[in-house]
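The chain that follows stands alone, in the form predicted on its own, written as structure tokens.
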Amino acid sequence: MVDLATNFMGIKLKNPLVVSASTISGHVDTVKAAEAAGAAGLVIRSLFEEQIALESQRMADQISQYNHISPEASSYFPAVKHGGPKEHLMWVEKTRKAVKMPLFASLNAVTPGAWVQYAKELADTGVNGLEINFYYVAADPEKSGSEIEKQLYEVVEKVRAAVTLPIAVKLSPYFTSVVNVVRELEKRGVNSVVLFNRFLQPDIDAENESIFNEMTYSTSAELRLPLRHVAILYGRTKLDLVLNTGVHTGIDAVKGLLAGASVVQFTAALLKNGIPYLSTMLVQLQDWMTEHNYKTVDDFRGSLSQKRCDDPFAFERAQYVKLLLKQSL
């Protein structure tokens, strides 16, 4: 019998399969179903400061829209104030009480004060860790890459000083040097990095000449980008590496572990196939380990990382030339 247990940010998990932040965390029943199917942990969908600010403004607009009709009437009612993050925090607490598996809160803020305030409040809900979701699209030509990195480091430093929970940082793949950013995050007391954040990509409707957005599921082909960076980072950092995006089968999870991931995160596979499919992924992982005579996950983790594989240049540009020559006519 193989042992799938692993350690992640100092937390013992029964296996390396973690459900990423998604709508699955929006209902207690689906969270329970994920636990029953064998999930080792789950990331609760992000608390977004921008969403709270938008809801607060809409509420204020609705309350004040009739003030000009009868200003005196507005004094008939007590002042009403938006609850801020309270609804989200109560939901996290409710979810925490409903399941035993480790839960990780996710936070995306804009202002320095909100990062710290919300991080503290999420830490008080009983979650096992905090995922800093640094969802940032570099669209300002006046802001350099180094300024964006500095902003990330300042956020991490403030949150690290405010909470004692283990912290994971969910990164974008668009940093000039992901390896350097990870090293800097390690210096600042981070426990893990999640590779990578999958941005919502707008599309253009050419017929109607309009822009539209839709959530599309990832595919196993998208596994290669995080796989490469996990493999490059393994053995070069003490941080736990999380492979996120493109994990759709137990064999995809195997690939992530071979590259050096501590755990893999995924959601699309469950949204497409149903939450019980997680059990199938676990069986696929177990069967692969049995077939290859591995008793524990640690027996093969990182064996195909850049530092340990036979061809370390496979993860770098050298292979690009070989493939071009191979495909030439």
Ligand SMILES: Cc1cc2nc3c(=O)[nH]c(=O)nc-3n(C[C@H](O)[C@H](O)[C@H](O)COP(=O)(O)O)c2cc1C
Given for the second form:
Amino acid sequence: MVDLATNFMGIKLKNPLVVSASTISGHVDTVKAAEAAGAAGLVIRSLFEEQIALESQRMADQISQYNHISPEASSYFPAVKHGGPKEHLMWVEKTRKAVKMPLFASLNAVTPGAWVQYAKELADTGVNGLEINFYYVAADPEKSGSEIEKQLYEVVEKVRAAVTLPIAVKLSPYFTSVVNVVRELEKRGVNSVVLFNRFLQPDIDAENESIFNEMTYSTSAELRLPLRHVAILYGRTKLDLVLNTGVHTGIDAVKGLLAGASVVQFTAALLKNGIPYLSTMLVQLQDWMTEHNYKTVDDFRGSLSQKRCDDPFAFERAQYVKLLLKQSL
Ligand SMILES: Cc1cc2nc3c(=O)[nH]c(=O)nc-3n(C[C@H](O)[C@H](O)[C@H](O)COP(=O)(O)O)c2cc1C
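Cool, the form predicted on its own is there; where's the form predicted in complex with the named molecule?
And the full complex, kicking off with our chain again.
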């Protein structure tokens, strides 16, 4: 019998498979189903400050549209205000009570005050850790890459000072030097980095000359990007590495662990195949370990990282040039 136990941010997990932030955490039934299928933990979908701001604005607009009919009437009634993050916080608390597995809250804020306030409020719900979901679309030509990084570090410093919970930072893959960003995050006392978030890109409908957004799920082919960065980072940082994006099978999880991930996170595999599929992924991981004579996950974690593999250049440019030269019609 193989032992899948994994230490993640000081938390003992029964295996390295964690459900990433998504709509799976939107129903108690699906969260329970993930636990029953063997998930070691689950990240609850993000609390988005922008969504709260948008809902508050809509509510204020709806109330004010009747002001012209009876302006004085609005002063008779107590002011109606949007509840802010309350609904989300209550949801996190409810989820916490529904399952025993470790749960992680996720936060995506915009203003410095909200990063701190919401982080504290999420920490008070009883979750085991906090994931900072930092995403910035660089569309302002006046703003340099280092300014955007500085913004990330300021957020991390503020949240670190506000909560004692373990913190993971979920990054986008669009930083020029991911290794450098991770080193800077480590200096600021975070416990883990999640590589990477996957963002939906808008598309263009050429026929109707319009822009549209549609949900597309990842495939295993997308695993290679986080795999490369996890492999480069393993042994170069003390932070726990989380591989996220493109994990669709137990063998994809094996690849992440060989590269050096402490845990792998996934969502699309479960949205496509149903939550019980997680148990199939676990069996695939166990079977692979048995076939390869590994008793624990630590026996092979990071063995194909850049530091430990036979060909360190495989993760850099050299192999790329070789491959390009090999291609012919
Ligand atoms: C329907 C859906 C909702 C998501 N919601 C969130 C979210 O609230 N916060 C977040 O950080 N990531 C969110 N994600 C991104 C996932 O957590 C994950 O990073 C991404 O889907 C890549 O993993 P995958 O290849 O296993 O799908 C969402 C993804 C999907 C498909």
